[in-house]
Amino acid sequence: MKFNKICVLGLGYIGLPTASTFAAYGLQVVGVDINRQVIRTLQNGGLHLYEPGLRTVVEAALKSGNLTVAPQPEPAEAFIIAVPTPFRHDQTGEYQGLPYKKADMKAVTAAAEAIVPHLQKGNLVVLESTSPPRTTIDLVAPILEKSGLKTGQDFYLCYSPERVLPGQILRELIENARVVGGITPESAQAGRDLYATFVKGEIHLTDATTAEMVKLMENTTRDINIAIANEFARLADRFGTNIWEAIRLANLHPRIDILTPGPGVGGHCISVDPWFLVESAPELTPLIQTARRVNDSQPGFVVDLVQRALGTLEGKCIAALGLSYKPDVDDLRESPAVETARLLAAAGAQVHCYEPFKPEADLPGLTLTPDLPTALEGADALLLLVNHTQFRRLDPPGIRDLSGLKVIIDTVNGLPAGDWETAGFRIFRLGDNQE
């Protein structure tokens, strides 16, 4: 298939970076967004999310024509739903008496009803979103057949999952292999010609509901490896050794890489898509829910050791650096780090949290400052939350100058416990606990 036209539908950290990318290779896109604060924000030359480069790409983008946006959909040869599949807040699903998190896919309902009118014969439909497994066949395909039109026979229909890291969406949307599913064969070939605009790597083809497991697989194998990382960080707390010291020698192991555990898992991906499995089939998924609860309580065991560290939280203030879900981002979606300040704040602490890609959050119950002075102001403690290259860069006796405070934790490894002792710092670390 060829195509001049395609409508994309959500312009978040996935849908803006693929409308801009397929704009830069020459197709006419209209992005859409049903957030008219998004639309006026890039209309004006504004961006409303951070990754590296975006901004050239959507400025030139813009500039040249090949993007526009707009509140609705418009008649195009392709549409691409790339909208948030978030968790539902007005409900819960149980299990054996334990409650799991359930999907809401009211965007993906919308954003398929909008494509409805514009629905021609010969069209294709790629669903981006992260969804449950046999969404692609047993939401999306209903909803777009009330156009009169048959899926597989007058149009095409696919599901193809976003693969990509924070941080070099812009490259991996490019050099990454690409999974494409198709309702039919003849979908999925729809769908390859399409990524192959600009796709240079392998563009693999297989089902739709492959296609759908093939991201919760990825994802959930990442939580659940995550997981024992923090299980083995509360083991060396309680022994009374040294994890991070551990990890690097069993690493040594051709066979083994364990990854570091932090005060948890977020995002919209690893702490979210394990959920869309046991949702779907909570009997069979015990060790993913297990998984699930561990990083979900992660948040917690930092709070104990801040305690711990301080005495008491009742009237202590504390210094959070960094509220995004990982290092050098502003995403804030289901960050622990951002769970660990409220934990704190409902403790008696009071939070002063500084994150510096996203400064001016609004984040209601947390206290956010706009720059690390404001933050170390008062405090009795450093707690370092996120990896952030410019807090591994923060200079022991600039900040003890800076604040007078004494104590130092931190929970991601990203300060040389020697640097800070040198300095007459008391440093804990999350699982080493060498007292």
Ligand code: SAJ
The other form holds:
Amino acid sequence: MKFNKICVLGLGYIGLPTASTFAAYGLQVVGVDINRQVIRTLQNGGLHLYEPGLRTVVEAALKSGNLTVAPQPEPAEAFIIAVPTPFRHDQTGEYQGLPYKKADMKAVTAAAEAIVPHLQKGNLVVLESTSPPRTTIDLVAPILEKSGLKTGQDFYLCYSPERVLPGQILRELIENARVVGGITPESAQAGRDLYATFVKGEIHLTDATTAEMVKLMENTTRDINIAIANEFARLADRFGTNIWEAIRLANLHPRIDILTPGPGVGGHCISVDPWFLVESAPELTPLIQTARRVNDSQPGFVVDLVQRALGTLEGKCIAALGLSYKPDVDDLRESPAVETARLLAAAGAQVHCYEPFKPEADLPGLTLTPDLPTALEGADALLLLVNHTQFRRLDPPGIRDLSGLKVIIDTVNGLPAGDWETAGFRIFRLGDNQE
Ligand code: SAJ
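Complement to the form predicted alone: the form predicted together with the named molecule:
First the chain shown before, then all remaining chains and molecules of the complex.
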């Protein structure tokens, strides 16, 4: 199939890079977002999110005229749905007395409904949003059929997960292998033709539900692997040893690759997606549920560490460095750093948060400071929550001159302990209890 004009629904971390990349490769792209502020920002030459390299690609795409943005879709040959699938905040499920989170499919439903009036014979629709198994068949296809057209006969329908790593989206979008799951083999082939516009990695064809499973299995596996690393850190702490050294040595084994412990798992993907499998079959997913709970409870473990370092939290002032869900990104969604700061504040500490990628974020209940010196003012301890490159380069004598604090708490093994100790600080590391 040959495509000249496509609509990309959802201009977030995935939709916007995808829309601009298609535009860069010569397609006419209408980028659609229901948030008028997003549309206005883009039309005025701004950008509502940060991703390395994205500004240049978006600017070029808009300037060339290949990318336009609009609040509603319009007739096109292909429609890509890249809207968020968070979990529901108003409702949880329960299995054996424990709560589990449920997917909020409102945005996917609304996007599919918005396509209906424009859907024509021979069109292709691709769902990219991470979704519970069978969403393409059971949710999206019936909505699209309200057009009077038959799925697989009159129009093609695919599920194709995005698997790009935030921070490297533009490169991975092009270079990664892509899985395209069709509701029919012809649908999968149409999907391949579309992504072949720019994908340099291999494009693997399968059915829609398998493609949904692939995505969920990838992120769930990573979640479970991080959970075991976090549990090992708790054990190292209990046994008075150093998890970072233990992991380094264990990873010398040719078949072992333990991931990195930290304050927990955040972001819009790994902390959310495993619940989609749990929701679909709670009785089959005890391991997945436990891993989620281990990672979600990791901020509490950090609070214990801070308490140990400071004696008490009541009345103590803590400079919390980093709020994003992982290093060198501005995304605060489901961030364990934010959760940790909130728990510390709830326990009576005064927390000065500093997030260099979003110094003015609006986080109810938290105090954000515009820069590092302000965060350090009056602080009893510096708490490193995110391993941002610029924090790793902090200069211990410089911090000593800026502030009277003596205690450093490092949850991500980002700071060279020796240098800080030489400069007169006491350093407490997550999973390293050698008192
Ligand atoms: N984390 C750890 N320890 C680790 C690795 C990560 O605590 O060893 C934490 C991070 O700090 C962060 C969270 O886990 O809070 C997730 O970070 P990540 O870098 O592992 O993953 P994401 O969420 O940025 O991107 C993932 C990727 N999935 C996999 O690697 C299997 C990416 O390829 C997906 O496209 C993306 O989810 C997505 O959109 O689903």
